[in-house]
Amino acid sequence: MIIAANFKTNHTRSSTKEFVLDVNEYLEANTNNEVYIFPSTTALDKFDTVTNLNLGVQNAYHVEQGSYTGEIGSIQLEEFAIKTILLGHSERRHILKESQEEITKKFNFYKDLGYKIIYCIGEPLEVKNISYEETMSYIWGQLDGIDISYENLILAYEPVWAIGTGISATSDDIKAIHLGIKEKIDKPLLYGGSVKVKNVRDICLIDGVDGVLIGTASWIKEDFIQILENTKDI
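Can you show the single chain from that sequence in the form predicted alone?
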C-alpha cells in the first residue's frame, strides 16, 4: 500500500522534524508500506530515513530558478534532495484557480527531471450529481495533456465533495470510480477524501485502491502511525 500524508498549511519546521523522525522509527521495524510525507515548503529538510519513507513538495513552479515572487523552483528542491511532487490537488485547482494548462506545464517540467509525481483528480458535487458518465468525463478532462504512461506517475482520486465537508464517499462510490480509471490507466491509484484512522483499512481493501492520500487525519503523528499500523498487512 502507498500511504501519503499532505500537511497542507500545517506544522512547523520543528514539528515536521519530530513527525518524520518518529514515523521513520516506526517504519524501521513495522511495515512494508510505501510512505510519502508532503510538509509545508518552509519545513523541507534532509532526513536520514528508511528507503520506503519519502519526502515531497506540495507545489513548485515549472522553472529551475528565476524572477517569480513567492514561488520555488527546482534549484530550491535540489538542496534538500527532493524528487517527489504533488500536483493537481483540488485546493490548488478550486481555491487557487490553477488551470489545467498551468498544471500540465508543471507536470511536464518535473517529469523531465524524473520526479515521482502524485497527480490528483476528482470531481465537485455538482458534477457527481449529474451522472457517473459525467464524472468520468470530468476526470478525463483533468488528465488532458498529462502523460499517463510516465513511469513515475501515481494517481490520486479525490472527490472534491468528500474533502472537509462531512460527506463521505461510500465503498461503492470509490470502487466505481477507481475501477473506471483502472480500465484505461495502469498506474497506482490512491484514494483521498475524508480518510481517517477508523476507515483507512476498509478503504484500502476496496477493489482498485492502491493506497490513500490523507489530509487532516495525517497531521497528528500518533494517528498517522496508527494508519500505518492498520494497513501494514494489506
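Residues that one form lacks are left out of the comparison. From a predicted model like this one, the values you see are computed outputs, not experimental measurements. Positions refer to the first chain, counted from 1. Here, rigid core means the biggest group of C-alpha atoms that superpose within 1.5 Å across both forms. What changes on going to the form predicted together with 2-phosphoglycolic acid (PGA):
For residues common to both forms, superposing the rigid core between these two forms reveals a single consecutive run of 3 or more with all Cα shifts of 2 angstroms or more, at 165-168.
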The other form holds:
Amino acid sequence: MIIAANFKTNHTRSSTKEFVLDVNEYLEANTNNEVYIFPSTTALDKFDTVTNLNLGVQNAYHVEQGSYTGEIGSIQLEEFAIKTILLGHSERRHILKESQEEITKKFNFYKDLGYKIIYCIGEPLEVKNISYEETMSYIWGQLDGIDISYENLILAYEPVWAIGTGISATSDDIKAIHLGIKEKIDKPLLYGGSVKVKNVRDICLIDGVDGVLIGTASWIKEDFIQILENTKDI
Ligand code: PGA
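Output the form predicted together with 2-phosphoglycolic acid (PGA) next; the form predicted alone has already been displayed.
The next block holds the full complex; its first chain is the one shown before.
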C-alpha cells in the first residue's frame, strides 16, 4: 500500500525530525508499505531514510528560482534532494484559491523535472449531492490539462466534505468513484478524507484503493506508525 502523511501547517522542524527518524526506524524492520511524508517547508532536511520512505513538499512554485516573494522554487528543493510534490490539494484549491490553470503550470514544471506527483481530486458536498455523474464530471474537470499518462503520477481521491471532518466517505462511495476513475486512468489511486487508525485497513481493502493520503491522523507519530502496522500486509 501507499501511505502518505500530509502535515499541512503542523509540526515544527524538531518534531518533524523526530517523527521521520522514528517512522524510518519502524520501516527498517517493516519494508512493505511505500511511505510519503509531506512536512512543512521549514522542516525540510536531508534525511537518511530507507528507500521506501520519501519526503515531499506540500507545494512549490513553478520556477527554478527568481523574484516570487514568499514562494519556493526547485533550487530550494534540490538542496534537500526533494523529488516528490503534492498538487491540487483541496485546501490549496478552495482556501488558497489556486486555479486549475495554476495547478497545471506546477504539474508541467515538476513533471519536466521528473518529480513524483501526488495529484489530488475530489468534489465538494453540493456536487456530490447532485449525482454520481456530476461528481465524476467535476473530477474530470480537475484533471483538465494534466498529463494522466505521466509515469510518476499518483492520484488521490479526496472528497472535500470528508477532509478534516471525521466523516469518511462510505465504502460504496469510495469503490464507485475509484472504479470510475480507474476505468479511464491506469495509475495508483489513493483515498483521503478522515482516514484513521480504526478505518484505514478497511479502506485499503476496498476495490480500486491503492493506499491512503492522511492529514489529521498522521500528525500523531504513534498513530501513524499504527496505521503502517495495520496495513503492512495488504
Ligand atoms: P484528513 O485530511 O485526514 O484530516 O481528513 C486529509 C487530507 O487533507 O489529505
